[in-house]
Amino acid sequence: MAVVGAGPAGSRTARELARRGLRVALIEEHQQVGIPSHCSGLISPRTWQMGETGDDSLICNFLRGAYVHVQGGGHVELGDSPVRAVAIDRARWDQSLARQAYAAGAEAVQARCVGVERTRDGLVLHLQRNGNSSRLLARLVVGADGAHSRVARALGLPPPRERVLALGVEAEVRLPRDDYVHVFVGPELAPGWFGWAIPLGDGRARLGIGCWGGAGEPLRRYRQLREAFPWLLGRVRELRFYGGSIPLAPAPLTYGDGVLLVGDAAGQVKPFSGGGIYTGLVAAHLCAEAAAHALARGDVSAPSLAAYQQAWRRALGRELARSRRLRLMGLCLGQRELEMLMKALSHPRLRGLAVRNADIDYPSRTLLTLARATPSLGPLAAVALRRPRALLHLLGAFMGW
């Protein structure tokens, strides 16, 4: 069989499918794994942990907590807590996992994906590599290849219904604390999502912002980021530019006759805030689950893997469903409402509650939790009462909608 794609999902995947016997070919279009990186890099340590490197060098910065900034100048700081996340070096990261799955059996195929096509002898993947074209046979193909995945395209898989494009910037910079995150919200600034700084340490910092719009939008709003803080960001070298799309829902099908999506592909991403790591890894052992017992029973037909699309909305959907509520009713705020909730975070038990309860892997925990404590219930109420469909929204996240 083979899995494309050697990001951190498709090569867990390939690692757990050699390690049951199977003959997996890894197939990564890039030279070398990892590089180009598209990604922030900020996990959790539970994340971290799943990782299984044993390489204490991957890890840059270790993250405290955050100041949360709006448009209009105000903040609020959350953290002085134990460690909630590390900034690590996403391309030995993803290398990294790369040769896990090669040390278990994967073969790596170095070659670009261009197309699928069912046969009855299975399915045909046409690849390509340095102009030369080949072909490969596989009986199950898993498209670990992004929010743009060919292989979902090719054998017509829906895509993801949400998308929101990303710029991300490495640069050098001096931030108030190194262990410390920056995040930036406000309609203006970023619609559809947010803005970020993470310090790496040693003056430097991955920047970045998504919002909706077209292909040059994201850099137009992080200038007006830029130009939006300057007494944090007027002082910044930009070393290198990355960007992409990321997927803000699942898409509708996951699976189908020979065929399984997991990672970014499958849109298998945390709505709130676009990690995609901790949820990719979770997902991987459930498809390698699902297509080793697929292959076993020798039916690889789409009602023989459908259990997988259970299996991973049993282990993710609920959070990732109230997440997606909990953005859109962000969504719904406009600056006075996000300014009226920003100061209500400054309460000293709703800070003390986001602090012990903070959880970047599952956020809807932690928001929740804050939206049931008393200093909440006034604000709320205001918010309500201007902006009726955040409400709904809120009550969405509640119920699990």
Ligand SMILES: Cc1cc2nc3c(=O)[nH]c(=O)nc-3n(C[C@H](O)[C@H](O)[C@H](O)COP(=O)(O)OP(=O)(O)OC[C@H]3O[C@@H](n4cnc5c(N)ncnc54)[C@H](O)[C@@H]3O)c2cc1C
Contents of the next structure:
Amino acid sequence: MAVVGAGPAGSRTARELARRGLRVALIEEHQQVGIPSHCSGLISPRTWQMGETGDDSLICNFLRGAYVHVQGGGHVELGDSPVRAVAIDRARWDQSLARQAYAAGAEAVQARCVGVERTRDGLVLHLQRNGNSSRLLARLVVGADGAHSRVARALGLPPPRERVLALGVEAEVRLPRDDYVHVFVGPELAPGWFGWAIPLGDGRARLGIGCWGGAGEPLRRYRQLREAFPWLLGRVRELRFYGGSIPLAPAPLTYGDGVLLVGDAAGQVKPFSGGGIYTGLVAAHLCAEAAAHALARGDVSAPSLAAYQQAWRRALGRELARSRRLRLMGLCLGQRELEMLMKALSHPRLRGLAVRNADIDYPSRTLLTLARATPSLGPLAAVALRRPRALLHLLGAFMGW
Ligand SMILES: Cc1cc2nc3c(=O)[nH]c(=O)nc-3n(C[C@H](O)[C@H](O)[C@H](O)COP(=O)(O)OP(=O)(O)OC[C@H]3O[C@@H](n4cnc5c(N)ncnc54)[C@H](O)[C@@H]3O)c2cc1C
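Swap state to the form predicted in complex with the ligand from the form predicted alone:
Shown next: the complete complex, the earlier chain at its head.
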């Protein structure tokens, strides 16, 4: 069988399949796995453990708190907690995951998959490398080829329903604390999304912003962000720009005859933060399990593979649905309501709750805990009166609709 894409989701799926004794080709278009990186590399300690790399030199920095900035200049400080996230060297982390797959027996194929077709004998993958074409026959194909999955398109699987464009910047910049990330929110600042700055602890940081709009929009918004926070981002030396699109809703169908989608290709991304490494790793195990069972039964038809979608929705669906609702609620808020909520968050009890419950893999749990707390009920009621749609989304998040 074949796994297309040696990102975290693909390498982990390939490793798990190879460990079950299956013959797997792990197809990656880039000469070196992970390069160029299109990611800010912020993951939870849980995700770090799941990577099983055993190489602490892949951790660039430990993060213990966050400053959440609103457009008008105010901010809330949340943190001084145990380590809540680590910034990793994403390229080397991807390489380490791919090495685990090869060590388990997956075969490395460096080529771009330019098409897939169904034939009587199975699926034929059309590959290209240095202008040369080749074909590979597989009984089952896993599309782990990112947000614009070629595999999904070739086999007629519909794309995730919503995406934002994001720009990332590696930069030299001194931030006030090396162990705090900065998050920038506001409907004018980053419509549809948010901006961020992740210190690396050595005078460098990963900055970024995502938003709705056309291709040039994130860069324009990034420049505005710098202007809006001159005391923080006034003196930045940009070293590298990169970009990408982030799916914010799962793909409607993540399986078909002879095919499974995993990771960004399946839209398995946390809608609140855009982080897809944790969710991709969780789904990769379930993907490999479903693929192995289907192959063992000798039936790789869509009905035989449907259990995969049920399994990953059982594992991740509730959190993804809830955090999507909370994001939609946030998008209903104007500047004034955001400021009100930020002010409420400064209440020592809420800050304490936020710090104790923070979990970047399950943001809805933290946010719903906050919403239930008495000091936030007043501001939430005031927001609900002004923005009834926000209230609907909040109710949806509580009920898990
Ligand atoms: C600016 C930005 C910042 C981000 N920051 C974070 C963050 O801090 N934390 C976090 O958790 N997530 C972050 N994300 C999201 C994260 O990068 C993705 O969710 C994650 O990489 C998805 O993993 P994946 O394995 O599904 O796909 P990918 O990592 O995209 O891997 C897909 C692989 O497939 C290969 N490929 C694609 N097409 C083909 C083809 N046709 N043939 C062969 N190979 C192919 C690619 O080269 C790539 O190696 C960020 C995204 C962006 C855009």
